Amino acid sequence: MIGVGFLIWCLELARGIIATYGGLGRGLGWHALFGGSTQDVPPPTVVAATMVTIVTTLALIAGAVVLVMSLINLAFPAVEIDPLLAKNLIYFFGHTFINATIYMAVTAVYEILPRVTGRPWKTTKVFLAAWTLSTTMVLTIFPHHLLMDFAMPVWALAIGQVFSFVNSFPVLIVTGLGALAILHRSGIRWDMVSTLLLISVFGWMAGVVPAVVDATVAVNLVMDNTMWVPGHFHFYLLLGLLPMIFAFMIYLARGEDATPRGGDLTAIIYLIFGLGLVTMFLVGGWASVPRRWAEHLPEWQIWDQIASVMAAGVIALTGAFVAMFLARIPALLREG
């Protein structure tokens, strides 16, 4: 049901983009990228939404295929599923889908930063090229989760390895440098929203480093089943995705000039707790602490204890951000 809901959402996005811009290719700005004028290109948010629509739709189809195959196998065991095909479909779905959430959430950065700084985020050809490259590579890097599967074709693992390195740069660079360019000497008032947005860009970019380390074959052989893996994706989600969502929620509920006094300090405290948590995960992975274990050896528990304190701080501040949004809903309903 969740998958069907997301698919309907993707189809509605696609309908809107096609109706407004004339096609998904034009939503990605290909008419400008390959020789045309950049005057009639879609804004950055539409470019990102087009990419997310394409990759999420394909991921959902793959997930549906393996789910139906599994149900058929349960009902009719004689109809066998190729295990390697099933695993590839599962990882194609899962890896693509979770990546798409971050790519969609970054539209909060593209929309809100220009509003609070008074500077537009321009859709350049470099920006369009970066998003086109990422559209392709996000769909092809999932084999880096299968590096230890000897049955995988070597060429597929090689593509996953190479694209894991290359995919880290295009969109992250244009987003990171674009954010810094807009912020530089803008005279921005640092409040909760703007600070959360800056944290989100940092979390997205810095989270790439442990991810690429784990996608390296020599490292993956010894690190993939350790706490390093939760460390790298918590880096993305706690410090990349969630601050984007919190910033959007608070901006939507309170507007540009209504974030609470000291909100920037609250956001920085969230950063400290989040960094503390993911650092403990990464340190545990560096020390070969396995993931998915119900119990840890005594010498590992110091990192668990520190991480638990940091997690409590993250949960408390997350609750505060959500409460701040929910408290404004009655007023928003009255206003419109």
Contents of the next structure:
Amino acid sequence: MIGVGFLIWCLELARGIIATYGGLGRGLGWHALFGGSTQDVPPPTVVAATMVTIVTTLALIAGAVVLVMSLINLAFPAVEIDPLLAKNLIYFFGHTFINATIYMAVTAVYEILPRVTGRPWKTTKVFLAAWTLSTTMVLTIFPHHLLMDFAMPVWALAIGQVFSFVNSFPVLIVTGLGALAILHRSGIRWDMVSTLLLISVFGWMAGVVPAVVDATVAVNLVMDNTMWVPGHFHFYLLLGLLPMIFAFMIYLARGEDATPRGGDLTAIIYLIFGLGLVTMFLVGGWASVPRRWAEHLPEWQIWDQIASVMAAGVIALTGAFVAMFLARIPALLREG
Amino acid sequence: MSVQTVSAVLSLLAILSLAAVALRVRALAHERRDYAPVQIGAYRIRAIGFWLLVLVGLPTSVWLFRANPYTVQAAAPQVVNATGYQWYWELDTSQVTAGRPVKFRVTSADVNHGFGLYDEAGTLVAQTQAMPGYINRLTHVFEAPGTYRVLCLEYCGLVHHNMIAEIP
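Having displayed the form predicted alone, please output the structure of the form predicted in complex with its partner chain.
Once more the chain from above appears, this time first in line as the rest of the complex follows.
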């Protein structure tokens, strides 16, 4: 049901982009990137939405295929599934889908930071090239989840490693650097929204580092399926994706008014708890603690205990951000 | 220094560098400057970053792929057949000799498992996936004598965490 919901959402996005810009290629700005056109160049959010539409639709199709295969196998066990094919489909689905959530959420950065700082985020050729690269890379790097499946073709695993590194380019030197440049000496006063957006940019960029390290085969050999893995993805989800969403929620709750107001202490405490939690994950990975173990050996439990305190803080502050949003809904409804 | 330590130290240095940049942006944000010179500076940093990634990072990534476990060839290795079951390991050889290559032929009789080799200090030294219908060949040289453990590294059901075997 959730998958069908997302598919309908993607199809609606695709319909809107095609109706407005004339095609998904134009939504990615290819007419400007490759044809040199300056007409109907899509804004950053449309480019991101086009990328997300394409990759999420393909991911959902792969997920649906493996789901149907599993159901058939359940009903007719004689119809066997190749386990390696199933793993490829599952990782193509899961990897692409979760990546797309960040690429969608980053539109909060593209939309809100220019309003906070008064500096525009323009769609340049470098920006378009970066998003075309991201579209290609997100669809092709999923074999980095299969680096310990020695039965995979070696060329696919080489792609998994090298393209994972290349995939960091757009994040680090286009979106990350671009966001920092817009904020740098912009004359703003920090408040909850702008601080959460700065945290989100840092979290996404920093999370890329342990991700690329883990996608290196020589490292993956001794760190795959250890706590390093949740360490890196919590870095860019807990400190990247979620602060983007929280900032957007608070911005909406303020009636889309970007004028700074109030303090940002809650955001900073969230950062401290979040950093504590991901650090404990990464330290666990360094110490070879396996992930997904229901019971941990005594020597691993010190990391768990610290992480539990940090997780409690993250949960409490997440509740606070959600409460701030929900508390404003009645007033927003009254204001229409 | 272990691969884990090198990875952790390099990651820490890179993350601290990014944190320093973010803190500097935060500290100087109250100053108002024209955007044009800030943008020019950012474009210069972007160009330097791009060429560093392309000319240094990319060849390094390609070069590092040479250190992969897929194509390792060992002369006259000791062979161990390992099969994963819910929730135990079956090894056809109970003892191997340190200092000589061991080829593990790893598979599963039921669901997907992860074959992780741990040394006496509890450090993961090598791994491969254990899959039904496939045999993954992992070649490893145990540097020092001792009792090594095989831990399951892929979630395989309720007692996944108890799936431990020993290789004396």
